[in-house]
Each structure stands twice: as C-alpha cells, then as structure tokens.
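Single chain ahead, written as structure tokens, the form predicted on its own.
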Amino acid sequence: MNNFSAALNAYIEQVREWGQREVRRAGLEADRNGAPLPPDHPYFAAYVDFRRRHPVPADDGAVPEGPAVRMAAINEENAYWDRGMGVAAPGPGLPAPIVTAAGTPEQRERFLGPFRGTDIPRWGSFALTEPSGGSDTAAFRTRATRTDRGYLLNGAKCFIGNAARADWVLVQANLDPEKGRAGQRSFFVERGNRGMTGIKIEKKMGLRAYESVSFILEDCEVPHDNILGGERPERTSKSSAYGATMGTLNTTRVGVAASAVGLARSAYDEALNFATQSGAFKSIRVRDRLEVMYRQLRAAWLMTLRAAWKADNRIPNIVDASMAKVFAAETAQDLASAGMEIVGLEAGAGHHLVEKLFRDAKALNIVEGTGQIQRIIMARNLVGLPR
C-alpha cells in the first residue's frame, strides 16, 4: 500500500516487529484494566530502549522522504498495533515540534534536552482543550496575567494527554484578550506547581491506554522565562507565537489522520481474517462490503499522504490537512463499524479486537480539532465562511 524508499520501509518493518511483539499486548492490557499502564510499567522502559536502538529517522538524508511523510508512515504503522499506546509512549510528544518552532534556544535546551539520550521514561504534554469551548481557540477562557514575579495562569483544561505524568505541560492561555486569538501565548507549567490542581484522569470508552487529564489552573505562577518564545517572540520567530503553534498543529493533524488510517487498516485486516476463517467470505455481500472498506481505506491514505507531501514541500496545506483528518477519522469509524457487523456475535460480546477498535475509533474524530472544527476551517478557506 506504499511506494516508500527502501530505507523508510526498513524502519517501518522494525516498528512492525515491535508493535506485533509488544505494543498490541500492552494496549490490550490497558484496555482490559480500563486505565493507562502506570509510568513505572516495564513496557515504558523497554520502549525507551527500543527507541535508543532504533531512533526515528532524522533529516540527514538517510531516508529521502520528508519529515511529514515519514511521520505519517510511522504513525500509520504504530496505530495499526495500538493508537492509545502510541500516544502513551514516553517522549516530549505533541509539544516537541511547537517548542522547536517557537521556543528560544534556551527553552529548547531546557525543556527538550532532558529527553535526549535518557534511559528514564519521561513525558511532555500540551494543554489546549477547555471544558467550555473544546478546541475552539476563540472561546478560550484561560487567562495569563503578567506580574513582577512572572505570570499567573487561571482557567481549566480537559482531556490533556499524559499531563499527570509529564515533566512539564505547555499550557495555552490568553495574555491579551482584546487581541482575540492573537493574544494567546503558551506557558511551561512544570510538574509539582501548586497552582495546577484538581488533577483527574478521565474514564473513556476507547483509547484507554493513555492518560486524558483534566485540571484547574488557580493562580498558577510561572517565571517570566516560561513563556514560549520569550516575552518578545518576534525576535525568535518570523510568525506570531499563536501562528507558530497553530501552524504546527496543521502538521500534527496529518499525523492524526495517519493514525486513523492505521486503525482502519487494522479493522479491515481483522474483518478480512474473520471472513476468511469463518467461511463468511463465501457471501457476496461480505465480499462486497470488504471491497468498499478497502477502497475507502486507500482513499484516506492517499489523502493523508497528499497533505503530508504538501507540508514537506512548503505548499499551504491547511485545507488538505483538515480534509485528511476528517475523512480518515470517519474512515476509521466506518471500517470498525463494518468490522463489527462482519464479525457479529463474537464482536458484540466484547471478545474480539474489532470491538476495541470500534471504541477507539470515535476519539480520532475528536482529538486535535474535532470534525466540526475541521469543516469550519475548510469552509473559511474554500467558500469564505465569515470568522
């Protein structure tokens, strides 16, 4: 299903062997427990060791594909084995490209440096979503106020990945509400800050393998040098701090789309294997259903790769990224639902992997910008929907 270089395919094969041996088993354990694996679970130390022996390909020319296409290919394979364990994996995670793009040199070293070459599982986290406005940044209520000692953050965040185990959480807050979105900045809140309270790990129907954390910011004080990009971000970034953050999300949304394709491929393979082994494949209706599933899966993957290719070639891809995110997430839901119908009673009883995939798939239409938000973004760019 791809025409990647030999170097990238060799790396994907390593990810596949790791996923088959460790990731799916760990994901099923977390799902059965109804909670993420604890930070000291042996899986995470083994993961850090795997990453040290098999680092993600860098921009050194060894893998000719660009970073966005590489990320899409790796995310797709990871999510095939378990999307939740992919998010739970130790590392700086989603905020890493944001800090790299918009942070000062000192912040990049201070907050990303500890993740390099470490034997200890550690996490970073990015807090965007709020209880009152979801991922609609125009509705954000979290405020930042400058003081002589630094900044005071007040507000609430919800469903934030890995926030309870992270060394630091990069929190999005509005420093100047009169400027609307342009007044938003990001702040590093380090573990143990007493202003970060009410920490609660949410119960979820799917993707139970990673923490989704809600918390309150109550006069949460951070020093002046914890504002991303410094107090004068124009000296460290060509775009606004808000623009740098949102621009990074256009790329990470492609990664979510790729994860949705991986989950959808897993649902397709499970349905195909069941139909073949049970004899259901003899039914023309089942064969027709599988053909439609494969066609939708291929379309979602090609749409995702197009958005990634545009990112690598510095071609504006905001519509492509939103389109891929919406279509791939819907594909994951459609294929998991079709898989439930093909597997039938065994799936309904909760004894088959496709039932877990059915519960996992819904979240992909929500995280990092809901399907509704993506449709608004597309409408603004395609038909001039007013802001």
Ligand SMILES: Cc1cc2nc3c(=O)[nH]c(=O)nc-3n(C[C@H](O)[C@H](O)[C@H](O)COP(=O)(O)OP(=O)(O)OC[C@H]3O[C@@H](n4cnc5c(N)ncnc54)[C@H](O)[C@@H]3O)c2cc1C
Second form
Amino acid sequence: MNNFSAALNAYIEQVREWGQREVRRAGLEADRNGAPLPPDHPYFAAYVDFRRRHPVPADDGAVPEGPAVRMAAINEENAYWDRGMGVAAPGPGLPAPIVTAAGTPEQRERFLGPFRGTDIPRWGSFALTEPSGGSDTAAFRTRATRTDRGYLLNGAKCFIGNAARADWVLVQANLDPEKGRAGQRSFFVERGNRGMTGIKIEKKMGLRAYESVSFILEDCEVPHDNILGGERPERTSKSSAYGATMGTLNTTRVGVAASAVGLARSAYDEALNFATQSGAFKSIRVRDRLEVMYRQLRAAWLMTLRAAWKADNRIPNIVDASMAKVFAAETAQDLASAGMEIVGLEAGAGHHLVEKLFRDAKALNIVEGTGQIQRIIMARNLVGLPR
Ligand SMILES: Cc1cc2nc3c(=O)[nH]c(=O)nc-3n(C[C@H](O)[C@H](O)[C@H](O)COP(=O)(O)OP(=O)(O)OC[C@H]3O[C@@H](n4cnc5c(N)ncnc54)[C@H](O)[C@@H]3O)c2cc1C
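Given the form predicted on its own above, I would also like to look at the protein as it appears in the form predicted in complex with the named molecule.
Now the full complex is given, and it begins with the chain already shown.
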C-alpha cells in the first residue's frame, strides 16, 4: 500500500528479507525466554553486519523521500517483524536525535561518533520516566547539583530502554527546581558510573525483546562536559534545553505511530492467513471484520505518512503527529484483539503469533506520551485548552 520511490522500496525490501530471516525468530526467542537476548548474542553482531552492508539511506538524494517519511517507512517494516527487536537493535536509539539537535559539536562526536562504522554492538539510552510518573514532567524529582568537579545526580528512573547495556544513558534531571520544567537538563551518565545503582531489568507483559530498566542515582557524579548542550544552553537551542529535548520527542512520535502500523499490519496478516486456511473467511461476519481491520490499518498509515510528510516539509505537525500516534496505537491494539478473536482457541492458548502481538501492542499507547497525553496536546492546539 505504498507509493514510495523505487530506491526506498528497494531498501525496504532488504529490511523485509532481514526481518523474515532473523528478526521474527529472535523476537520469538526473547518472548519465549521472557527476557531480552543478551548483548553478546550472535543476533546483535549479525545485525551490525547487516547495517554495515545495508546502511539506512542518508540525506544525499539517493532516496528522494525526506528523513521523516524514510524513518516511518523503515520503522513500519521493522515493527512488522518484531517491534521489540526494533528497539533492542544496537545503535544510539531514541537519544540520537536529541543529541544531534541539542548537543554541542564535541558531544555529538564523543557520544555519537563511536556508533559510526563500528563492528561492535553498542547502545545508547534515554531516561526520562521516574517511579512517581512519566507524564507530568514538571513533577520529576531527579535533581542535579553543580559542584567544582562536575554534577551530582540524585533520584530514580524506571522503564528505561536498553539502559543496562548502554554505553551511556542520557538522564533528565532538574538543575534549577525553582524554574520548574525550564530548569531541567540532560546529563550523560557513562557505563560503569558507580553512582548508578540498583539496576533492575523489569519483567514485561509484551515487548520482552528489549530491556526496560529501573535504576537509582545516588550522588552519581558526571563531569561538567556531560551536560547536554554544554554549560551555556542558549547557544545550542532556540528556546531552553528542556524545550529542545521535548521538541525532539514530538518528531520521534511519528516513528512510534509507524511502528504501531507495522505491528497492526502483522496482526491483520495473521488473521487473514488463519481465516483463509481454516475456512473461517466463508463467514460473512469474519469477512466484514477483516474489511474493517484493513480500512483502519489504511487510515492509520495514511495519517502517519501525512504527519511525516509535514515534518519533512517543515509544516507544523504537532496535531498530526499526536493524532497519528493515538490512532495508530489504538489500531495496533484493535487489530491484535480482533486477530485473537478470529484465530480463537490457538491464540487464547498462547500458541499463535497473534497472542504475542496482542501483548506487544499495549505499550505503543503508553510510550513517548500516553494516549491521554496526546489528546491533551491535540486539545491544546485545536481549541486552546489551557496548560
Ligand atoms: C515498554 C515501555 C518502554 C518505555 N521506555 C521508556 C524509555 O526508554 N525511557 C523513558 O524515559 N520512559 C520509558 N517508558 C515510560 C513511559 O514513557 C511512561 O510509561 C509514560 O510516559 C507514562 O508514564 P507513567 O506510566 O508513569 O504513567 P503516569 O504518568 O503515572 O500516568 C498514569 C495514567 O494517567 C494518565 N494521565 C496522566 N496525566 C494525565 C492528565 N493530565 N490527564 C489525563 N490523563 C492523565 C496517563 O495517560 C496514564 O494512563 C517506557 C514505558 C513502557 C511501558
């Protein structure tokens, strides 16, 4: 259902072959084990090799689509094979666009440089959420205190992707609580820092293929150079350092929507294949159900692509991005649920992929701003709901 350029379709075809051969299998292995594959699992070295042979199309005109549409197309295909393995994939991950947008040139080189052209699987991580809640960023309790030697971080974080295996975790902490949100800054905490303690990998109902980690920051000392954007943030961002970080999350939201579409497409295909093979499609009710699923899937994808296209064309897309995130995440949940019902007993017994998709889907409505929070963002922009 894509009208992408031949060049982008050719790249997606490579992602598809890799997904079919390796990603689905690895995701099922992690799900069965109830734990992410260890960092030294051969899958990750093979992944790094795949990415070296098939680098993501760069901004050099080889693929005419803009970066947001490219990201949406690739995320959608990756998530079709396994959303959890997509997040577990070696690389700087979620913080990469934040460091690119808000980091100093030295920080971009120091923290992102090692990910370029490496043979070794390595990860980055971004820690925002705290045990007291993830939505209300103004209420975050993690504090940063400046000393002669650097910054001391104190607080706790939870559900942080890839944090136990990451080279560094970009931690959000408040340097100036009197300023509220505007006092927040991000700090690179490097692997092995003894102030990062109590590291625990959480057990999850779905997306078990990647680590979601809780940890405590106890007088966790980082050098002055490790504050994102440097000690004078006004040089690196138009607004505040907080604004630069949160603004980047607005763009990655479209990537989550695309992943939700990929997962939803997988659920649709599983339901269709089952209905075809079992003969269930002879029932008008099952055929109707499949048609509604396909229609919703198409709508979610078009909404996501429109939000991405607007981003590429520098058209304000905050409402489109939130709308796509809500609709696509709900579509993933709806289609996985309908898939469970069409497949029936085998799914209920946990013997069918659609059951795993059903467990995986829920988190897409939670991560990077829950459905309720997206509705608040849309309402603020559409009808001027006060903050
Ligand atoms: C699989 C997974 C991976 C994650 N990965 C990361 C990660 O890598 N890094 C990271 O920092 N975080 C991560 N998170 C955390 C995620 O960002 C938070 O779960 C999310 O922001 C919501 O925070 P919360 O769960 O603490 O819910 P809360 O903020 O406590 O909210 C609880 C409920 O109340 C609703 N709610 C809150 N405020 C309002 C309001 N004003 N109006 C209406 N409803 C409201 C919320 O929508 C939610 O349903 C991850 C979470 C999951 C499940």
